[in-house]
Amino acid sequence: MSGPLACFTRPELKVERVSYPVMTPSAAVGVLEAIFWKPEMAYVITAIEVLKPIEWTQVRRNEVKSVVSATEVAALRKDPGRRYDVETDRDQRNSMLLRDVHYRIRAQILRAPHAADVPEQKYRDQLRRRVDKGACFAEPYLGCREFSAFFGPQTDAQPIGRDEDLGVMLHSIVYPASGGEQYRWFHAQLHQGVMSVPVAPLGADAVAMPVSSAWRADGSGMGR
């Protein structure tokens, strides 16, 4: 994965955005799902390797202040003369972005319960073929839609030699049946340019892994 710009926004500094220094696992899942996804499978990120030095840049943009709501849609429907003027609904926001990023994503494919008898390697090979071809369902991006990502097969680029404590990072988001969403976190650390992602996030309600799939730890140097 690489790209000229990226913004993996920190939740505590998301109005005047500041990015995490490293791609978050949930963003990595988004990238992989843009390339290949089926209801029968899910990705679990095991590690993210940083292949280029962490460089920052900043940009200040005029953005829209509000989001469209159900009541607004209803009002628009009711009154055809109603207009929304974006120029009167502006908010200037600064973003601290990552510049010139390059990552290697290590992930594991998990099968859904209803696909337990399908060989896991089928999906893995499908993903590899799509990556080699450069095929994707949607343009993959680095944290925000506007920062498109390039992707390709594994290269022999080495991770940067950097250790850093990255603090609490978003692990994943779950959507409970009761509605809404839940955020799960993990303590992220960079060891010689590699951020390992634990299977279980922090907190009491740790993630429940699908029981049908035998969890297999990613061996070192096994490729994606």
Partner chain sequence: MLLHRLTEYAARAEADDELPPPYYRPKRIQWILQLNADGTAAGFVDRRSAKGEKPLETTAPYAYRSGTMPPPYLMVDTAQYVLALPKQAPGKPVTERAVAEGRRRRDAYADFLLAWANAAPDDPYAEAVRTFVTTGVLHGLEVPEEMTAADNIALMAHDNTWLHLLPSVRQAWAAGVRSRKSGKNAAGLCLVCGKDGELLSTIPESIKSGAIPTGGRGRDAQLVSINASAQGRGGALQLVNTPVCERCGGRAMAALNLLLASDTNRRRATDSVTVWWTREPVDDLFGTLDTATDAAVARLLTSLHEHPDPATAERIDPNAYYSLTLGLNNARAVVLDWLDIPVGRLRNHLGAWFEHHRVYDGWNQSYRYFPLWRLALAAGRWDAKANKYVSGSAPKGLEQELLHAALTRGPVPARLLPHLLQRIRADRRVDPPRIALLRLALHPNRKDHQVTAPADRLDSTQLDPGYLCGRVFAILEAIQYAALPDVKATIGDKFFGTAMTAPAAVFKNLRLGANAHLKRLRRDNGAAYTALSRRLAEAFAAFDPHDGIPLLLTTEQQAKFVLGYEQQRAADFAAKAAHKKNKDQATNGAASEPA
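Positions refer to the first chain, counted from 1. In this text, the rigid core denotes the largest set of C-alpha atoms whose superposition between the two forms falls within 1.5 Å. Predicted, not measured: the structure shown is a model, and the values here were computed from it. Compared with the form predicted alone:
Core-superposed comparison between the two forms: CA of Y84 displaced by 2 Å or more.
Can I get the form predicted alone as well, since the one above is the form predicted together with the partner chain?
Excluded here are partners and other molecules; the one chain stands alone.
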């Protein structure tokens, strides 16, 4: 997996985007699912290997300032005459991006309960065939949709010799039956260019989460 630019945004610095130095497991899952996915399976990322030195670049981009809320989306659907004017909600922001990235993703395939009798190898072989052919359901990207990812079969490239404490990183997102999203985190560390991802994330009380975002398109959610 490689690309000229990447941005795996740190959640605590999302106004002025600053990338993690290494691809996050959630971004890796998105890349794999863009190549091959079925409802009967899920990817579990076990490690991400960094195959090129970590290099940074800075750009200034036009972005919208607000986040559209579910209430605003419902109002737009209800009233066809209602409009969102992006020109009045545009702002220039700096982004600290990674450049010339190259990773090797190590993952396991987890079968859904209703596909327990299907050999795991079947899905693994289908993924490998699609990687060999360069086929994908959607264009994979590196953190942001404008940063396209290139993928191919495994090479002999070796991880870089770098150790670094990367801090708290998003492990996965779960969607409980009661609705909403639950974010799970882990303590990310790079050892000789390899970031191992534990199966179990940190406990629910280990990371303090904001109650709501500071600004919403409909003016709500100003508190934390």
